[in-house]
Amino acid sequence: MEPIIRIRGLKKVYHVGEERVRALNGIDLDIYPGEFVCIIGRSGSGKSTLLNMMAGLEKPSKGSIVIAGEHLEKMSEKQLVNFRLKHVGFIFQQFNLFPSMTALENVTMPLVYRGVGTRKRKAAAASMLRDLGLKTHINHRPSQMSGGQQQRVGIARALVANPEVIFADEPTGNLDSRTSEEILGLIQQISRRDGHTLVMVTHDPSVAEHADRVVNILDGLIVDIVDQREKNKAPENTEEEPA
């Protein structure tokens, strides 16, 4: 199988006065389709500036990042742009909604980014929120939902165009524990089901234990790749089928 996102030499250095600070030293990475991939690293460590690169944020000051078969770093802002719109979702820490529109009207954002009609862009809303569990608060504002619940409005604006690649960055960052395990098995569930590829950003072991591979990062370099696959196997029902 084909990696859908492929980086390579990945440097990035930024000028701070008369220093140069080197966040990342050198990346080489593969993330196929389906994964649920985890970052994981302490701060400063270089794991949100790598999801920055992977998200077109930023650009790397060397190196290569493919994602679906295109260089980002060939590309302007304005290419960037019609990218990131075709093919990637993000779902932030901040929840980052709009205050004065209901949840329904926050969903529909991307799809009237990409000139999807009106109809079809409600019910495509609509129906994404009725999954994440908030068909009663579709015509809720933020101010009017819990920290979990905004943040469900927040995975189901990133979900709702179907794009091939999911970033989240600390997605469950300002939520409890338990509305955190809810929240990351909402996304985890929605993904599989729907073959998007999941990459995360974490610094709180007990979200990376679900993901696929985990990937350690420490002072701009990966020193550490685990795959949990085997681990993370639903256990098989072994019972005997009554006669």
Ligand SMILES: Nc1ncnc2c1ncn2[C@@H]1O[C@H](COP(=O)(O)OP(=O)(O)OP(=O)(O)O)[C@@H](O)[C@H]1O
Given for the second form:
Amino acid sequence: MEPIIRIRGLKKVYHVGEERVRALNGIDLDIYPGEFVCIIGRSGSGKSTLLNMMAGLEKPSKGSIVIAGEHLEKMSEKQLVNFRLKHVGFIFQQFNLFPSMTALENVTMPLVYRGVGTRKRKAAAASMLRDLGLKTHINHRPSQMSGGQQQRVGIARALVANPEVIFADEPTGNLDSRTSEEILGLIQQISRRDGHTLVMVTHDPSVAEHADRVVNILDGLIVDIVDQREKNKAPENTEEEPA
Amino acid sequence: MKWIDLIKLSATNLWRRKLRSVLTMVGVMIGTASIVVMVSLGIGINQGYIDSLAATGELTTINVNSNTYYGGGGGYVIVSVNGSASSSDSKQVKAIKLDDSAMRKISQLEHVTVASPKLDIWNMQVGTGKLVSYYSLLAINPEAAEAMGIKLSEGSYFSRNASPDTIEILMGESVKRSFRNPKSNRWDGEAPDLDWLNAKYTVKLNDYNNVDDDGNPKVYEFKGRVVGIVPADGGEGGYNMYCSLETMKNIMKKYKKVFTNSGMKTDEYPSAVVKVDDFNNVSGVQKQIEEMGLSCWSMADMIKQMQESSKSLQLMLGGIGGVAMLVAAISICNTMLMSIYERTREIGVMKVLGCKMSKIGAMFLTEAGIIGLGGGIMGLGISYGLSSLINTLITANGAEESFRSVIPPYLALGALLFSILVGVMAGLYPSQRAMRLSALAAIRNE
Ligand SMILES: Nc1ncnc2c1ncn2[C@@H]1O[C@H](COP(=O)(O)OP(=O)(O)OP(=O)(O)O)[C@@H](O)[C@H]1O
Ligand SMILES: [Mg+2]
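So that was the form predicted alone. Now I'd like the form predicted together with this ligand, please.
Okay, now the whole complex, with that chain kicking things off.
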């Protein structure tokens, strides 16, 4: 299978005054369509840097990132925005909902940017919110919702335009462990259903357990990649097959 | 992203900061109102009115009045300087008689094409058959008739060698209606059906100091002849019956006693009319005549003054408007920059979610434009109020024919477009800033 994301020799150097911070030291990574990949590592190891670069939010110092056949490192900022519009959904750790808008309006925004008509986008947003169990909170503003509910709105917003790749930087970092489990389940379920590729940064090993593959980063280098598909399949199958 | 969504989004953003948006609009409001009222005054100087005056030649006419004819010492004539009659920059000149020598001097002034006295012969009556007119004859220089702008619809001007005992008359169209039988009560206000050019006229000179027992004055009769008809648009509305001053002077010499007895002077004139070659020379000539000691009045003078006072008001408003608009633009720019600073994270999130940079720029431009439009609408409302206030004040001061404030639809529309333009221009830099903001700002912790 062709990888949807192909990263080669990726390096990122930050200049802080005289000092040089090597956030990434040469990353090679292939991610395949429909995969759920977790990036795990200590604080400051370069996880966010890697994710941001894949989402086109930061420019690489060296190396190449090819997503859906397009070279991100060669794109202007304008092209990157258009690229995200076409291929990428993003889930934030701080939710980053628009505070003045209701849950429904927040979820419609990616569709508004894509020029989708009012009725169509409202229907899509409402159905996505329903999938995430927020049927009763459609007209609530972020300030009227719990953190878990806000993050579900954030997830709905990332998924509503049906992007090929979804990036999430510690999406459950601000939530308690039970809510995290719940939300993780939902993300996974919908990504599976709609065939999204999911790339998630976390430093929580229990979160990483759900992933198909876990990429371990240390000091800007990949230490190892653990394939958990076989391991995860067994218990899941015993639960699901009788249905 | 659709336009309608963009506008809605911008409007919502402004609505979230209502007070600030409205305060920013106030600047545009003041600027728009000042500029609209300024332009409305320019439009209000009725160009049509001036044009029609120019067509009748009234703009090149100076009316000279004697300060001595009706008795009194004559006093002084105030010479206005630079068109203004305020006491500080004007001087006084001793009034002189408006007599033949004064008329000669006036005629010799540069730019004067023709000058003629105007002498109202109010003790003579013109009649034909049983009909008599209550209009008096107006004696003018016979050679000046045409140059004075008197036009004829029929007949001809005064003949060069008129017989001294026939009074030639140029009959105004509107005067015809005044001919009526004094013994009859029937009068319908219509001109009698007459062959005006060929009818026989008698002109009676009444000696009011020689009254018989029945109270009737002694009468001297002269032959009259209408040589030309002055149409309603042929000068002074066709409301005059002109006769030759030369003929009249002969009669006055002969019957001096009769004239002086009825209060008329035979060696000076109450008024005169002076024609100038060009509108722009009117005030210069007028000033020279005033300096001789004669009062003047001219339409040009009035229009100049009206333009002058309107212009100074316009300049003031234009200044206020310009400065207000500049301040408004700066304030819009400032408001937008502040708003961008506050919304850095929001803009970043928009970029991460795939909102095109051009749309982000457009959104801020639209916000600035809406502020401009809002201010423009408010300013236009104030303009209508101010405009009617100015008009009320002008009318209250009795200066109806002077300038007015008029706001035609195209001015209102233009004002709105201009205020939007000011908003958009002021929003250009902030919107560029917003577009350039980093998407990363959205995910960084503050
Ligand atoms: N804008 C920046 N300027 C300078 N240095 C930076 C910048 N962003 C990240 N770094 C540095 O790059 C390294 C990797 O940072 P990164 O944010 O990717 O870590 P992380 O793995 O996401 O850590 P955490 O788990 O704490 O979020 C760190 O040493 C960090 O200090
Ligand atoms: Mg991080």
